[in-house]
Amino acid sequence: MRKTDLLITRRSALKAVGGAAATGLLVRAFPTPAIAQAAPLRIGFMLPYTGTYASLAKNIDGAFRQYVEEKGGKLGGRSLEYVMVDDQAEPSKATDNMNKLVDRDKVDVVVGTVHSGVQMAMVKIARESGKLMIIPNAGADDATRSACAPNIFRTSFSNWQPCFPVGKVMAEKGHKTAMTITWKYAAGEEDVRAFKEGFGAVGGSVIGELYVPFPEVEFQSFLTQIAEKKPDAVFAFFAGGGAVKFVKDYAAAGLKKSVPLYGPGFLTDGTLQAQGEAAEGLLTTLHYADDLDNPTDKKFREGFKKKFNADADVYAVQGYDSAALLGVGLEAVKGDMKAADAMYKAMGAAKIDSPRGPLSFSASHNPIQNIYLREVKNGKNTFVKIAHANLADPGTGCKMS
């Protein structure tokens, strides 16, 4: 074709389509590019990838994605795409990754973290951009309470749920007197006043209350003084490869025989496999257990079982949740994340079939949920009874802007 016939089909064309607009005709002369077809969503991952909380961070980062697969890749219609940041739990490297994930690379949806130091300084960084945020782990008392935002939600639990039980239940083994050791560090800390409470309440007396410089593993000097103050059970809050050492050391040290370990689930979920014998026995209590009778539950296990051959553990249901939280805020908009507003009622109002249970939020957008009692049996976090039903963070100080 010459040149100047090209020229003529393209006038004629663009004159057919002229002429059609004026008479109200649709003509399509050329194919155009599908409008609808929106971006995929940014999702931002902060987690610990290396260090004593790598784990915990493996599974959630796996369990956001399995959901996300097996919703067919998208949530309200959205693909999504993932940037991964390495918090280290390290506090003060927080605000710069914060703002890395935010600003260099304008994600969509922070998802993070487990530190609770590294927690409260992300918190910060939302509040000011109004960006999305799922905690999916860290439990700092402050992110849904005197920190409380409406882009802010939690899928985990906050340190004084799962913690504030363990008093009732030490006081119905017959247990008067207790010791408490974790970490030095705001989780610690939080997890040792809730448990203080819950058992204050019951008439229980705490004689001593030990901290570790985190993340420290030697526990030797510390277990001596458990030992020579004889209480009748010990409360303990560590994680990850924490938890696994302060176990085997407790038990090598003689003292699981004389003075019972309790503790939030922490401290035996996900450590089960290396902790080995010196584990069986410990009462735990927590939002999950390993053999909770309900369908999702079994379908997410064998889920995420096929996809990682580990089993799942309750940092994976946390993941799990936080995509399922925001799949059903994506579903209210239609994948439409400036309808903020809409968005964000939508989540708070979320009733989600979860495979720890009924889980819905609080007003100050924290999970509501069972806290169970559970017994290392075989290797596994087996399920005693329900703890308390239904616990909701009181939400001290929570004021929605």
The other form holds:
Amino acid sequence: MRKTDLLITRRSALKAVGGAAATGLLVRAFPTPAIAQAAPLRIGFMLPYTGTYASLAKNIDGAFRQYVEEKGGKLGGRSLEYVMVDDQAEPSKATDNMNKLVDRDKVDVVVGTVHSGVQMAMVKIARESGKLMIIPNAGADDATRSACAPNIFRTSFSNWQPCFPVGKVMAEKGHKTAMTITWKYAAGEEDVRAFKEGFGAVGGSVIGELYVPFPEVEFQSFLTQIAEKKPDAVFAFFAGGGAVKFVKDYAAAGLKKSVPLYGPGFLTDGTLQAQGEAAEGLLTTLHYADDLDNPTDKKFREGFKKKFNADADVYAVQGYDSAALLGVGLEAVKGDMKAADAMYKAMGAAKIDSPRGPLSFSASHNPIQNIYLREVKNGKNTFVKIAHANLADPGTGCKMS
Ligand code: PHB
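What would you give as the form predicted together with P-hydroxybenzoic acid, now that the form predicted alone is on the page?
To see the whole picture, the full complex is given below, headed by that same chain.
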């Protein structure tokens, strides 16, 4: 800065602002509250734009922007600008990536992420910095249990939610024993725990647990173990590119008919085109289906198709609802994020008419939502029934400070 810049008087600065406004230039000297409020809100997307979860990131990001565009480009009177960080679903880089968004890019809101391990590193920084964070996918249970915080919200699910109901579905089909297979990291482990809780509650027993290193997709030796052990059914959590390969390998190994495959709906969501015949007939549970056919869902799916020339999936719904939740908060404070308490209060009390159906939030800011049983039919996750209505996470250990 030159010395003369420091000598600028308030009067001449105000004159300069007036002149600049008249000529359409943007001057940031001495911002009045009105000018500060008119500045775009900075949204930091921290998502795995590359790797096995890349398609999930793309749909979360895309549908968030879709929602904002449908609202005329503004939420609570504020226009938005976006900063994107590719977290690569890599926990070892998560702290640096989150710090980049919070400290360097000075975003107002972090929207992220997909991978539970990355999420917990982000949760730590969100708690320390007080930055508003909206979780658009990752299910890490503790984010809305012991690590809950006033500035942390989730629009997706806790890992427990879509997995607990699977056991009952299996029992209703007459299965008494099951094996589990998943990637070895927080989401897989929490999913299996929730499934075992649900299956155990209806008298089922798990006779083997298989864990594949994340994000590897060499399933052959594991499938051989399933064939040898012959459980009544298999519970699997994989998603994105890994789910495509697993479902195809499972069918190719000849297991699909002899040992029915179940899981949370991530196994078949956003993946059906690539899975083809291998996925037909699979039963999964999730907070979304492709044919819920409520008016919000219809409008959402049509808008998504038009914008991206692709079908929406659960990840797109979660991105869309992240923007909707932020919109509720910003509306309540007329775009002034400094009124954080009022903003978070409104977000916690939000009742969102989501494409998934009614969406509200528990005291720990986790979704309360229907979990649907779906069957893959003609390349769609079709609605069978509500497997568990208005399911809330047990939310143990949450103490808002
Ligand atoms: C997670 O890591 O929490 C996770 C990732 C992908 C999914 C669901 C959960 O589809």
